[in-house]
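Just the one chain here, laid out as structure tokens, in the form predicted alone.
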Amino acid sequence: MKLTALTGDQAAAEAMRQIEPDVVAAYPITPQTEIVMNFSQFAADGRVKTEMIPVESEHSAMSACVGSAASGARTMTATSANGLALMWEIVYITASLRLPIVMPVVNRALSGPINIHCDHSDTMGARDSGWIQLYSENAEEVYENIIVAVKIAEHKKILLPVMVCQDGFITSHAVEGISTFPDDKVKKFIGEYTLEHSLLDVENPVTYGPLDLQDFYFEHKRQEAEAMKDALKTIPAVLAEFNKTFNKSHDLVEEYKLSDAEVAIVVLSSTAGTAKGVVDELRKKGVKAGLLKPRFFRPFPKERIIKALSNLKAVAVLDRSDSFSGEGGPLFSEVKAALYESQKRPPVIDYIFGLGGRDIFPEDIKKVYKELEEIKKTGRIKALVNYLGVRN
């Protein structure tokens, strides 16, 4: 391995030129641009022999890959916010006629007002279109979450499109040093993709987006959802051989000084990072802080998670975008709910942070802490949502 200094957007970018997709088509979108735009000029410089395909539109974007990965490609695109929200129908289908199409997402608030910084907004209202969803730290897990994505999503268990997630800005525009794989390590470990129904099949005509009436289309939705429940059976030994081969520890979630913690948060991608530094901190000062930080949030990994936080005395969930539901985000209300089924059920409380890309400072997270050390003691819930940052 060798350390470059490589911003998100250009990780993602590397680890596209060394999978070398057979086609790529995309649109450039704030802060995703720089993925495709980096991708481009290595085809352009002949690094890759992948076909690129400039679009109208990400909705066309996705199209295309549809096409593509039908006929039996290795298939990728990118994309974030508006972009994501313009695939929305094609998004569904890719899903539902179960192409492995990887597609990294940059995490950019979804309109309105206008926004072009990061919250979850965008792949959270996507979380339920039938994509696996793994979400970056900083931009060395997105390297090589894009790289472990290939392998998830062609597994032939899986058969699922995946999106790997990287906060817009934050992760998607700093440098960082980055540890890259030699190229033929990770050809080698991504293989060839051969479709078994391949729409260019003459010899076995198939056929790919039917119109499926009351006959079939509920035992079609029924077969992806058993998709993505054996894809939670399936990816820990796709990721165990992907820690074998490159020497790391990748798993469904990733628990931070949480063996012997009372009080912990949960929360997704790069505030994690900086949650672990309020964590170190607090512990210097004898508090029994934790963090939990899952990794994929499709398919939900509830059984790590009740395992995870049963034996705390109270938990906080950081939500970077909010359900509208007035029950608080989408994170809040997977673990709210996965814990239903614990024996021991800790107080679980939520907390909005970060949209449109307001920052989160340690200041804000040791407040949550202190919250939780309360509700330790006292038992009692103050409030069940909450604003974390934002003007009253």
Given for the second form:
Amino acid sequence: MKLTALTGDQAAAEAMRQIEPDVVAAYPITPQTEIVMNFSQFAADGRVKTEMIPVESEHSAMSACVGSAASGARTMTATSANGLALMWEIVYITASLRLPIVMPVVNRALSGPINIHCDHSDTMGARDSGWIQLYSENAEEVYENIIVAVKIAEHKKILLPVMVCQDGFITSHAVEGISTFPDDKVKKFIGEYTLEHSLLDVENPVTYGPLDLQDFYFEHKRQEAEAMKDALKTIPAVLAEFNKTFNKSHDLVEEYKLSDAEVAIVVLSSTAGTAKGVVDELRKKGVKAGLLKPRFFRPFPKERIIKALSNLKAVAVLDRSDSFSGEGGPLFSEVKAALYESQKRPPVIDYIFGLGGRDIFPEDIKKVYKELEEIKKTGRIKALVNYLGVRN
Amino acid sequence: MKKKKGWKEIPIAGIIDKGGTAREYKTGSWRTFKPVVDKPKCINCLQCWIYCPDSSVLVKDGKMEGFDYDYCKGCGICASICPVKCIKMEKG
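Starting from the form predicted alone above, please write out the structure of the form predicted together with the partner chain.
Starting with the chain above, the whole complex follows.
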């Protein structure tokens, strides 16, 4: 273990350096982040043997990655915000072709209005694309998630692409002290990438992406659905192997002071860190506050969420994106749907927060816990969907 | 009709895991116009055979013998390329 001062972007690039993929195809200018800038430097300095392909658009970046991965090369790219939006078409195709591409994504707002700061509208929009999604609380999680993501994506029982998300600017640009693993240990953990059907295997010719009409398309989508469902069963074993190798404690979700909690917040990524501080403060005052941080959003760890939240008296979901359904954000919809299957069904409310990089402070989070305490006492929900930190 | 395979039996990701499978997919039904050759005018230059994107021009012993309508999509490239204009595109 080596303690290094790195930003979230640098942590992602460092993980990529250690993984040393065969190919990185990426768009080199904005909305691209410093992940690709830093990794390009590693390539230019000869510190990795990776073939760097700077392409003319994000759509081309993912297209090049598809060809590369289908040829049997371990392939990565990175993107953010509108860059992800531009590669959309190929994002779906990557998942349907079951190509295990790992892509760090820096979560930033989708335009418009034009904005470059943190929210989750980019990857939440891609939640139904068939990619596995991991959300990282801090730079260290970014680093570790990217390493474990390679192993998850390439697992023979999974074979799905993975997005490793981090909060734009908050995590991507802030410097943290993080512990990195030795290069050889990372390389040994991820192993060699072998693809069963390679486009370059001329002895055994194979076609990727042929027309697939009414007679077989549905069967292939059914396979894809099953792969994601199965991934939920396989991922814990991969995490256990990671934990054993690197002495860590990764899980599908992280529970923070939940075992005896009465009220709790569910939130992804960096805000979970802020909320933990609030939980500690409230605990000192005797409030039985807790926190649930889903680390995986796809596949959706439903059973773990039901188990973690069912005994609570009131729950608030914090969504850093709006789905414009008129019924709150995407995390809220899915957590609420999961709890419908619980016998106890605690009251759940939603707070949309932090859009376009609007800061969220401990005081804001305290307001949420205060409202949950109120619901605990009265059993009455004033508003199902709330907006936190927006001016009236 | 042979029962089609279910989702558990087919290769993943829509991959076709062998070569030469285009033969199993007859594309002749896509055709609106079909090429018809006026054989006495044909000089057997075989340019139609070279240009046909679906390998649907039948050739035997160096002579052009007509079309394989199981696969000809009716694109008309043969009629266009023919230097003596002996291929006409007809309805059907």
